[in-house]
Amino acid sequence: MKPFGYGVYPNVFTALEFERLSNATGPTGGKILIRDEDGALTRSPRSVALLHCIGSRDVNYHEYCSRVCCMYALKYTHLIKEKVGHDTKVYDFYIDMRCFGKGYEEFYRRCQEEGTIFIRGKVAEITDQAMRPEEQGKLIAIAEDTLLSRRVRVPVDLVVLSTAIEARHDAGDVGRLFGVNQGADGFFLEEHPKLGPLNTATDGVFLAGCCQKPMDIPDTVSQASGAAGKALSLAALGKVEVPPTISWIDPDICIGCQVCIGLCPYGAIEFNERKGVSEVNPAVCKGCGSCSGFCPSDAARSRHFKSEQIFAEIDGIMDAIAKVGR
């Protein structure tokens, strides 16, 4: 996202970089410093702009909310005031302040009382092109204040970008390996958002943390505890119940074309090199029927769904319709 000047202006940082900078184990020992003309971290900023929703809630990038940005941006405003000085000007550009957790709204009020300047509106551009004397040698955040309905130019020494939380680039490979589906946003899908928030389509595989959606630390810890409990409950049983309506492959008919292996979304089919036929792992199969529908030799079938049984069901449906006269 080039308008924000990351990689162009040395004092435009991502939130993760600023987190490292302000940490006691960071390169400056916890002191918040900005770069000089030589790129060295030498002096403290006198003004800072924090930009929310960089890549989040944006139809051109990610439409979802990254959830944690509002609160860590508030944390940064507090840290800057505490470490640099309460006379430091801190500007917080936001769309909506989403302080959803326990004690979060109170912390938001505390940051307001500390003197943070909150501007409701997205920054359109970060530039170093000065138009007024006070903008010389500064980074200028150009934005619209939607509460005042006017365009603003805010000169600052440091810009921090609250970037979107994205799914890993290799999430698709991991999903295929474990038989877990992805949503449109790239994160893994749960079995049910309310009844099975930790479960996946594959039994014994559970979700925890940001692989499912953007999540903060308390929610991640609680979800991980639940996922560990579910895994332990399965391990403690000592046995696995396999549903009866799963697929099977008739070894006398299978021609070994291996088409079904590529079709299986759960990775439940393997090729037996010694026998020259494909075989279904009953502990992994979910009985979706993808293999039986595409098998060219009709070797892959679904148990308890023989032709006689299917036609019997159809006959029963037709008889029921005939009785009601439709």
Ligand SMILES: Cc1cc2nc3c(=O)[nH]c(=O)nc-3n(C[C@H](O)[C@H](O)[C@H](O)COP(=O)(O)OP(=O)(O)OC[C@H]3O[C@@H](n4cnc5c(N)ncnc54)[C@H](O)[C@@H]3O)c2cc1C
The other form holds:
Amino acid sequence: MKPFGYGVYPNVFTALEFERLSNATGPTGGKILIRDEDGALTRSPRSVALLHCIGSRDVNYHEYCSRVCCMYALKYTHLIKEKVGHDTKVYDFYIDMRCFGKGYEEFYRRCQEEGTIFIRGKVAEITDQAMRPEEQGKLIAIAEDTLLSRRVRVPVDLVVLSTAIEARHDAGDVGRLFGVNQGADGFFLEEHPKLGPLNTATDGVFLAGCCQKPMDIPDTVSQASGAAGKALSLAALGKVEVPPTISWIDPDICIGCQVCIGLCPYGAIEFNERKGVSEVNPAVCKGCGSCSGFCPSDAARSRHFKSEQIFAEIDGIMDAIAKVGR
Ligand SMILES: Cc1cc2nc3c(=O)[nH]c(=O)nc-3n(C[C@H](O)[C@H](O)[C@H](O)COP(=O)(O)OP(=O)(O)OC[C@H]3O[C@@H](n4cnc5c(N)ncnc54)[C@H](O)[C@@H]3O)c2cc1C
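Form predicted together with this ligand, following the form predicted alone:
Below: every chain and molecule of the assembly, starting with the one above.
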């Protein structure tokens, strides 16, 4: 997102970089410093702009809300005031504030009282092209203040970008390994958003944290505790019940083409190199029928769904319909 000058202006940081900078174990020992002409972190900023929704809630990038940015941006306003000084000018550019958690709204109010200037509007551009004396040597955030309906130019020393939380680039590989599907946004898909928020399509594999969707630490910890509890309760049983309607591959017919392996959405089929045939792991198979529907040699079958059984069911239904005269 070039308009924000990341990588062009040395004092435009991502939130993750700022998090590191303000951390006691970070490069400055937790001191909030900006880069000088030589690129070294030496000076304290006198003014800071925090930009929300960089790549989130944006149809050109990610439509979803990254959920944690409003609150960590508020945390930064507080940290800057506390560490750099209460006279530091802090500007927070937001679309709307999402302070949904316990105590979050109260924290927002506290940051307002501490003197942070909240501007409702998305910054369009960060530039160093000064138009006024007070803008000389500064980064200028150009935005529309949608509450006042006017264009604003805010000169600052430091810009922090609240960049979108994205699914990891290798999430697809991890998903294939564990038989977990990804949604359109790349995050792992839960079995059901309300009835199975920790479960996945694969029994015994549970989700916790930001691999499922952006979430904050309290939500991550709750979800992780739930997922651990579910895994433990399965492990404590010592054995797994397998549904009867799962797939089976007849080893006498299988030609070893492995088409079924690519088709199985649960990663339940493996190739037995020694025997030269594909085999279904009954503990993982969900009996969806993808393999049996496509098997070119008709070796993959769904148990209890033999052709004779299906035809018998159809005959039964036809008989019942004939009896009622329709
Ligand atoms: C800038 C920023 C500031 C934030 N501030 C706050 C805050 O103040 N308060 C708050 O509540 N939340 C905050 N959050 C959100 C918080 O970071 C998350 O809620 C939390 O990190 C989620 O934990 P997690 O375990 O799901 O993911 P992560 O913390 O990302 O941990 C996942 C781990 O898995 C590892 N991993 C990934 N893939 C693989 C693989 N294939 N093999 C092995 N390891 C792998 C990763 O390296 C990582 O260590 C912030 C987020 C950001 C981006």
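Numbering follows the first chain given and starts at 1. Quick caveat: nothing in here was measured; it's all calculated off a predicted structure. Each form is matched to the other, and the largest set of C-alpha atoms that superpose within 1.5 Å is called the rigid core.
Superposition on the rigid core between the two forms places the CA atom of V8 less than 2 Å from its counterpart.
In the core-aligned comparison between the two forms, the Cα atom of G316 sits 3.3 Å away from its counterpart.
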